[in-house]
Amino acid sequence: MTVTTSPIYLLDVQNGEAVVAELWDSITERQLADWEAEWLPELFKAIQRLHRAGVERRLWPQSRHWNWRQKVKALQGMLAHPGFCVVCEGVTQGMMIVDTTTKRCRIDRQKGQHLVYVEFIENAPWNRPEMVTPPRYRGIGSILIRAAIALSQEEEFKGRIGLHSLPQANGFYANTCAMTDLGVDPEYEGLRYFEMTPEQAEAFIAKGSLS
């Protein structure tokens, strides 16, 4: 498998400086090994801290049950479900899987048109402010959303993307990404559905890589 990497920058939160990283257009065995050896132990320690601090279970990381090895295996070889990841200092910092064929737009003025649907997107535990203070790197989520927009443009979908959001990420998609909130979807685990128009995609890209 040929993997294309592109240079990007993340923000080192502690010193406020930009650091060189890479965007990969695939999720490989290396990412899955990072998830098992690096992400899961940190996730477990974060949950222990929340538990010992008396934080209610409903406020724990809502993606804690995600199994990236199972997700990638289920979609392996399906060209309509490409994966992306961000790598910095030799470790995977975030992953995303998208769907380019089965979903359609819901916003009235683009209803029924093609879009890139973000199936799964997740930051490494040490980059999530709800789990670690301060987080290590900032910008991973925005870079992955930009990758989804770029793929949408390559597919001639004009930057249109859509996704169902875990409640803890609603603010990111509504405020940082400025996507349209179409409300709770009772047919998708009661999660809110967000969609981005071509104009919103252009505005998001114009904000810059570390937004």
The other form holds:
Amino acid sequence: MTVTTSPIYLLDVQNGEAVVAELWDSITERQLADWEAEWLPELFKAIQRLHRAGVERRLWPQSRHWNWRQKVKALQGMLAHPGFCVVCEGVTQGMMIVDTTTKRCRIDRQKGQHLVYVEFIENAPWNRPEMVTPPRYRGIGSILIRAAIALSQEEEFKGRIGLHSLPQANGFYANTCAMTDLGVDPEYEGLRYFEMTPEQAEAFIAKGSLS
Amino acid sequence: MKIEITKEWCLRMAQREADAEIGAGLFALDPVFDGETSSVIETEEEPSIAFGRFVHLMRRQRGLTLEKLAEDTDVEIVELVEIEDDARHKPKLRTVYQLANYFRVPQTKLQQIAGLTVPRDSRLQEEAVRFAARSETVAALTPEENAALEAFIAVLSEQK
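With the form predicted on its own already on screen, would you show the form predicted in complex with its partner chain?
Time for the whole complex; same chain goes first.
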């Protein structure tokens, strides 16, 4: 498998400094090994802490049961389901799988048009504020969304993307990404569906370019 | 696929992203823990009387018309009318964000009051019910309404 890497930077929350990282346009065996050896032990420790603190189960991380090996296995080899990940200091910091063929736009003025649908996106447990205080790195979500937009542009979908947000992440897609909130989707386990127009994609990219 | 992203872009967006959660994707492709998603859906359907009252009283306290509030917050006037008049109306996330900024209260707590997120803070829920019970939606703010509003703002603004 050929993997193309792009240089990126993350923000180290502890010291407020930039750290060199890489955006990969694939999810490889190395990411799955990181998920098993690095992510899962941290996730279990975080859930133990929440459990001991008496936090209700419904407030625990909503993606904790995700099995990235199963997801990648199910979609492996399908060109229509490319993956992306962020690697920093030799460890996978975030992963995303997208679908470029089966979903269509829902916003009225672009209804029925092609888009890049984000099937799954997740941060490493140590980058998640509900599990670790303070989290280690910031910026992974924005970089992965930027990658989905870039893929959409390459596919000539003009930056249109869509996704169903986990409830704890609604604020990120509504505010930081400024995507259109199409409300709770009863067909998708009551998750909110967000969609980005070409204009919103441009605005998202411009947001990080403005001082 | 090579993607050109500058260092400045990465860092500015990291600042904007702050401590936001970023997870997206369905639960169903993997085993789901019993009864967990349903609690989220139930919350979506609960009326949010306190949220509508809060917006209504904050607007009146400032002597604003609905048109002026819509203009100041860049929120559709139709949505403001629904928020104030219909406790079952679910506001858009962006609207809650704009109102929280305008009224200078934490957006995460206002989202909870608006029924957009699962309640994390039972005391806030109790205070919201108490606030809704104390406030009436009549013309001018009475001293009691004013006191109830101020007390609720204090709870909303508490650092936890």
